[in-house]
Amino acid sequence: MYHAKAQGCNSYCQFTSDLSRDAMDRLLLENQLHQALVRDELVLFYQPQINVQSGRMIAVEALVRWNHPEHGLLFPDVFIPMAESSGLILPLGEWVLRTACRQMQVWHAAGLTHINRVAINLSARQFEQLTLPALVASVLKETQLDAAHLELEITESAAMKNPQRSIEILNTLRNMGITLSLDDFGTGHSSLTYLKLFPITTLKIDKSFVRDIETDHHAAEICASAIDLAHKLGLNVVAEGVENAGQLLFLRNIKCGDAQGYLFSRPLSSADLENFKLAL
């Protein structure tokens, strides 16, 4: 039934032993995920964000991985959907928030103040929690991290589920001094009416647009238009998924603010990031 529902409306599929095995594997992995937090199996990696004009690292995005005892390092697409459906996304998200803030404080205490912000993705479930601002305030107080060094990312799809409530939450977070970013811009249910009302500071252009800017005229125009719009609204822009020098040159020519992607670096462990030097 679940397999058929995943295929979309008006679908059906026949039961096979493979489906039974897949279901059992998912159930086992979900049960193990319950223990991952307790057993300290989760780990954060950090991907540098680079200022396009200066070439300097100005921030990092925190990305969670699961160091599974049998399967090795698992990427979010393997376990985050399970965490979302089971409700584990809330304690997992809190762990990410606390761990990233603590790491930023460690870096700054060690003199690595050029890492100005750490960006953390908020799931839709987290963003729906009435206690979110209080939780963030509590973690900042606990880790003694200045709010100016924390950036929270919310997808436009999540923000548009309840725009009025989103505005209230975002205003509360913004008034705390936190930087706010609208992630995956252009891929969700966007509304320019609400874009001007959301108290965000940054637009993140999805990698699906950046990937084809050298070969697809429409993708290039979308990127250029989004960046121009952001500038006129007083917003910074981060382009995701930059993988080659041609893409970087295009983004530099259209005055994109910041970028991240494999051209600069893959996500790094906290120790490796301390020694990160950009070499293009």
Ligand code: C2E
Contents of the next structure:
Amino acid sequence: MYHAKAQGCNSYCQFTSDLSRDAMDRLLLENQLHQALVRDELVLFYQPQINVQSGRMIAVEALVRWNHPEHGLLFPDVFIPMAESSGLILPLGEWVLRTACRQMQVWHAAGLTHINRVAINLSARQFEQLTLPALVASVLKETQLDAAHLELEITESAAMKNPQRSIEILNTLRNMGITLSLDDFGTGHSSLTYLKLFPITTLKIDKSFVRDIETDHHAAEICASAIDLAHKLGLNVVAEGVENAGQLLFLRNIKCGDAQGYLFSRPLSSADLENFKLAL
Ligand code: C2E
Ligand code: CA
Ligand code: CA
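May I ask for the structure of the form predicted in complex with the ligand now, the form predicted on its own having been displayed?
Then the entire complex follows, led off by the chain already shown.
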């Protein structure tokens, strides 16, 4: 503000109008996101997760996109934070859950049972809802999908907001037969005690560590220690963001179980995933 004032009235006026334009753009996009849910403009893409040793696809992660009528395909970083602050994340998250479960049922009915499990991302806001287990149960019933084919990903930071409550809610979900993974592992602050108490099945090592695994010995050590720790706790590990063969070789050597990243495949439309064959 001082800077703008120092430059005279014109630049000050410019500053405020830019600010309100940003706010207007945001409001417009937020309104449009509301409509997007009604108009069926959201779409799920699916990214394969691969077993590092066998090369087989073990699961897919559903990632939401917005097919915007003017701006084209928008990525979640553009609209998920807005959905979170406006509360729209609740209906959006429910749509993601229902759509992914329905899609799995369609694939299985068509004999595509090698697509064994779908993982969906839960935002902290969804995870805080006491009604979450009941919602998941009702969507599984409605889509007639066995709970074993559904995985819920919750970020380390969301789980650590209220660890005691997380333990309870995760236990309820796990007792329903749902697979649970701790996403972006290494970026939050989870204590080893909680790691042991959370009834999770999988740790997903954040892609920032995997990216530097060959060049930064700290990143390599963190990946190796996380894998070691996970195995000692009886958990699976998925390394995220594997982009090249060198990273894969490194991960194989440190006995990483599963991996996900552009090296294997980018997130695919449901039709493209049906034809996905790993070619390494
Ligand atoms: P995430 O859960 O960590 O998902 C992985 C992100 O990494 C995806 O970005 C994916 O496309 C990207 N990725 C996959 N392989 C590679 C790779 O080899 N290199 C690099 N650099 N990136 C890779 P995307 O689809 O843009 O999603 C971003 C984030 O948005 C997700 O991060 C997740 O936090 C959030 N998100 C996506 N879909 C949903 C959803 O349905 N609900 C909620 N609550 N959040 C979602
Ligand atoms: Ca995720
Ligand atoms: Ca992640």
